[in-house]
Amino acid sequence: MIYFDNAATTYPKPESVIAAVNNAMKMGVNVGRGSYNLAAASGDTVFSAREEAARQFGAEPENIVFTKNCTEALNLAIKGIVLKEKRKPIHIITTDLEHNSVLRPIEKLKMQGLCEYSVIKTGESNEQTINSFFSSLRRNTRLIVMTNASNAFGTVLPVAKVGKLAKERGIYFIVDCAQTAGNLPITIEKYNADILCMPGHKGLFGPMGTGMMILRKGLLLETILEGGTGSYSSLLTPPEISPDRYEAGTINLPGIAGLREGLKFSYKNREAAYLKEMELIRFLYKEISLLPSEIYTPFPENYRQMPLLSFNIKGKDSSFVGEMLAEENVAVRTGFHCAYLSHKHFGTAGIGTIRISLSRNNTKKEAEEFIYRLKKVLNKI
């Protein structure tokens, strides 16, 4: 199979993360709950993932918060922020390159009426966006939250410099790296971010079902889940400790361990992997040019395109190109990528895209091969 679907999760992961999930689920006992061997054998386990994490992102093992996925680590952000705020409804801005799991979470807390936010237009350059942003700036304003580049068309936004803003102005900042954790160099203080929140399955090669809410020294959220945490188990609120105070129930310990591997499988030769990713989507981006296709990705270029591009067959319906594509053994994306708001930006909010994406484990051959059974398919229909 030719997998190109990688934004959405990589795939294979490596031997590594395997051993680690298939060693945890031996261990197979819970973390924080017991003073016995095996317990502690898990938490340190845990611990372990927390610094790996910790090291790469420029942030203190404790405030590594274990979540299931971006989804999750999100609505834990951008709802700890806005219940922390005492004057309501706040402000927030976002862009119209985001994910439901940024858009859903905030609609639905204006409709609670705790909120009112501004969808900015990401512009061609990176000052025409940060313009949108200053425009969109009220006296209420406490919230920015962005993604760090679009799931659907691999545009790279100016997160650092946006992060700049809202730190010379008090105003939280959280960033939704889903599709820049394990390809970009991403730190907490180089975001000029209060929260970045991430998936485990993508870009890190660890499980599914893992994900990480990052949080900067100090910052205290209010809690959207509450329950058992091992600690300070005489009180009936949640402890004002992180990570406990995020991390209520069992927690994944298979899948932790799996991400701790992921992250140092993913760490190793990180940008010359991210580099070769690139070369190869452009070298796609060029033959498919050269078929009757319609690109709505802009030309992949180094640190402002992710590897991945959206396009369509002239004339031809995404998903029923997929699926030809799926009988050749080929597995892309069709739709709309759970980003509606993106492909009205990029004029394709009626029809959806086929998208591609890359990941280290692609190669030339490969590209080559996809692009012959694209060649097929266009026979074919």
The other form holds:
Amino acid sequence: MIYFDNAATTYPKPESVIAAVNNAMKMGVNVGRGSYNLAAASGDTVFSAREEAARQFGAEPENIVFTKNCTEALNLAIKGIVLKEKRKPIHIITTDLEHNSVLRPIEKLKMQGLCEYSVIKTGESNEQTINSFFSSLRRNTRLIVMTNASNAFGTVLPVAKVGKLAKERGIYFIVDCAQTAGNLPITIEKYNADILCMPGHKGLFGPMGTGMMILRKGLLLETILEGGTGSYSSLLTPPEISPDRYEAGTINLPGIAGLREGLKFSYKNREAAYLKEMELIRFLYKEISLLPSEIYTPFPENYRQMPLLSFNIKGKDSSFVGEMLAEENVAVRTGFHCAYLSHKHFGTAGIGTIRISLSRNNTKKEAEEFIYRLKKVLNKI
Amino acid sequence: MVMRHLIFGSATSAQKAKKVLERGGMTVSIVKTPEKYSRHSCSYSIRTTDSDFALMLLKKAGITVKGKY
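Could I see the form predicted together with its partner chain next, after the form predicted on its own?
What follows is the whole complex; the chain from before opens it.
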């Protein structure tokens, strides 16, 4: 199989990740509840995962909050900020390239009368995008939430500059790093962020069912899930310490054990891997553009684009082509990729797209073979 | 040698302190704090034979201890 759906989840996972999950299933017990040997060992595993994430993303270990995915992290972050603000409704700014994991929580908060929001149109240049943010600012703007890169089209947005704009005005800044964590160098400081949200199972090569919300030091959010934390048990309110405050209930020890290994794996030769993937996506771009196709983004440039490409075969439904490719044992994603607004931006709202997304597992040989199979499909339809 | 215990609010804060002390060359372990010493119930402590040295290392690392017993 040619697996080109790494923006959904990376596949296959490294052996070290699988081994860590297996080991945690055999030996793991609940964390932060007892102090016997097995509990201590499980606690060490989780803490060392926090340390590894803290090291890579420039945070303190206690500000690494494990979640079940990036969607949960974004919900915790967005709602945690909005609910803590005393004067409501607050104004939120976001972009037209966002995933539903950003747009839906914000829309829900709007329906509850807790916020109003503006969706800025991202420009062809970073300058245009930043100007759009400036012109959307209002007196009650208290939060900016934006994606680091579009999951449907791969466009990388100027998050660090927008973060600086937010910081200068005392506006909270949340970055959705779903498509960039594990591929680009990201830290809280570099992005001028208050919160980074990311899945564990995409660029970080961890198991599905893992994600992280990473907080800047000193930030306290309102909670949206309350329960047992293994600490401060006599209090009926959530403890005011991270990560306990945000990790009520039993955490996913096997997932976190796997994520620790995934973090280590993805960090090795990260930049070289990204640059190799970009070479492959440029090869695919050139080859696909020689076919009767439509590609919606400019020729991929390093750091302006992720190794991800959305295209269509002229006159053919994206899902139909995707099905034909599946018969050729090629894995791609088709449709709207849970990011309908981004399709409106690029003019594909009526038709969706075929999305190719690469990882360091992919090779030039696979890319060549993909083109061969795509041509085979085109000859059939 | 007298065994002393340094109290922390949560398992994670105790873990962080343990790492600091281990990097400083100490051998310590984490235990559940007896409830009579735990202000809000369910806290964790680090057991050590040299609490003065441990406190010095933790102070240097900016880690606050909630109490000791």
